[in-house]
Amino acid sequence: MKKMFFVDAGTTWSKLVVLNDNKEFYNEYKNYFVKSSDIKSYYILPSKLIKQMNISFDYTTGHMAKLKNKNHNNHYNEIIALANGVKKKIENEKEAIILDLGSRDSKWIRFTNGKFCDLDWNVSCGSSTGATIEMLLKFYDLKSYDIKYQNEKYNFTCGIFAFEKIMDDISHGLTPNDAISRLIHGIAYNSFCFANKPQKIYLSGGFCNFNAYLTSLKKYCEVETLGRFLLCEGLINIQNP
């Protein structure tokens, strides 16, 4: 069977699903292998590798992948990929809000009675999303599992101001763990408000694996995680409706 590549290439990390994977590809990129299911193999790799890979992708989303697409007609807007990835999962829901929180932006889409009806996309300030958290964790030599939920949160409208607050509080004796936890709680609350305060959020993206964020968000609404490969699954659904 033909091998096919579906990639969601973000700013920092790219999610790749390979249909009909083979040992040759796995052997070269096994350090980035996540799981396999049926004929699908799943990989998460640094986006800088996308440009270096000697591969032309079949279906793509995300600005980092378009130039590597075999056919530019098969490059899709992230909202289109997200909507196609989630549609089957929420087709019986009267109302569903899907939030995708990425490295530098956040976006949500709303389905009513199984039909796409609304969206919003925040690309004006990515300083309080994934990339900033990764930089803070690296700077303070912490892992995501080191950050535990705190009831307190930083109230902010700009990630730069939140970053300044973190540095100031740490200089006055607050631990980096607690300061970052308060930022995470603030991001969760902002996510909830950005999505118009729904009763339930279907969450997509890397924050699905961040317990401090999930615990914070669950304080405000019900949360169901959809993982990091939802946009890739959307591309697969586009290719094979």
Second form
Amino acid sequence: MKKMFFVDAGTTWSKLVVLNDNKEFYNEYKNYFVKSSDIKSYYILPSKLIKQMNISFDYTTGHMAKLKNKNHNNHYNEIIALANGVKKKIENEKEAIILDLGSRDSKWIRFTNGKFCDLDWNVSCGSSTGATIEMLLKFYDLKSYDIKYQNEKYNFTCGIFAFEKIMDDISHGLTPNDAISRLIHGIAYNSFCFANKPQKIYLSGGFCNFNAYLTSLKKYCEVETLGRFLLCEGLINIQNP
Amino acid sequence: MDKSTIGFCGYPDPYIINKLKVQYPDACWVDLDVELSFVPDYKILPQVYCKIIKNIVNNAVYYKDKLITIIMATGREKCDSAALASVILKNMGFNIIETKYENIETIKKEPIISTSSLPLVEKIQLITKEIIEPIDKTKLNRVNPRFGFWGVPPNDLSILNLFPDDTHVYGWTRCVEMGVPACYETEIMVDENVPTVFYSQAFCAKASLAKYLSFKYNGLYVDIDDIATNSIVAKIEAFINLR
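Any chance you could show the form predicted in complex with the partner chain after that form predicted on its own?
Following is the full complex, with the preceding chain placed first.
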């Protein structure tokens, strides 16, 4: 069986699914191995590593991946990959909003009766997302599990203003954990508003594993997590519809 | 300096255009609405402002020594911003002919280019070219629309390459081809079952129509300032791929 690579290369992390993985690849990248299922092996690697790898990928999405594609015709924009990844999952839903929250952007698509209906992709104002949180956690030497849900939230329209609030509150005695938690609650509320305040959100991306974010978002709507590999699954569905 | 050029913007009154063509048969006509890569920004207008109107003023200043006159549409068929640009250019010493072409009773011409099989960018370039010179449409084939593009000619024409050739043109651009650039009723008419991208140039009043119509017909609303961002390109690509 031919080995195939499907990669979603984001700003900081790349999600990679290898079909018919072999020991050679696994041995080299086992530190980044996440799980395997049937013929699929799942990896999450830093995107800077993806750039250095001596591999051409079969199907790609994400702006960091295009140059590494074997065939540029097999590079898909992230919304197309997302939509193809979720199609089967929501085909019987009357309405479904899928929100993908990335490292520096957020995007949503809406399906009505299993049919693609609407979308939005927010780069500039959605910039206060995953990468911001990662930088803050590193700066304050915290792990994501240190951050617990807070009922209070920061209302902000721009990441710079959010930073100002965090720094201010910490200088007045709030712990960094609590300040970051309020930011995360603010991000959750902003993403709920960005998705047009639906009753339910299907969530994709790294925030699926972040409890403080999920608890915050669940305050506003029902949430079903779809994990970090949805875009890769979309590429696989495109390759083999 | 030999003055050999006539600048125009929008859809000036055809009667005045024809008079000028007789008066200056050898003049070269320049559409001042269009961004020209070699023309600098003279920073006369605010930085955050309609890019098309900025093009008009910058192009006018660039061609100043060659311009016989500028014929400017300043009525309902264009916009208030163009009327104000005209005030500024006149005050700067340009020879301006203002026209208002608001007659909506004219018999509407068939939108042959708008519904043809030409690539979308060629359709739109041909429609604007026809403002000044007649176009032979006899060899154009009509296609059924798979997609629609509603709006004015965008500053960034490259976004039009994202659409398949069986995209019909709607909105102001089609009104231009039909000879009724001020007819709002025609402007808001679309084929309701055709997935359509409703385009607005940033800071243009027509954004209200684009947003409203996109909601009414379940289309995609996009608003672009100067050059389309990756996000906008991806949105249009996704809309076309998924609908």
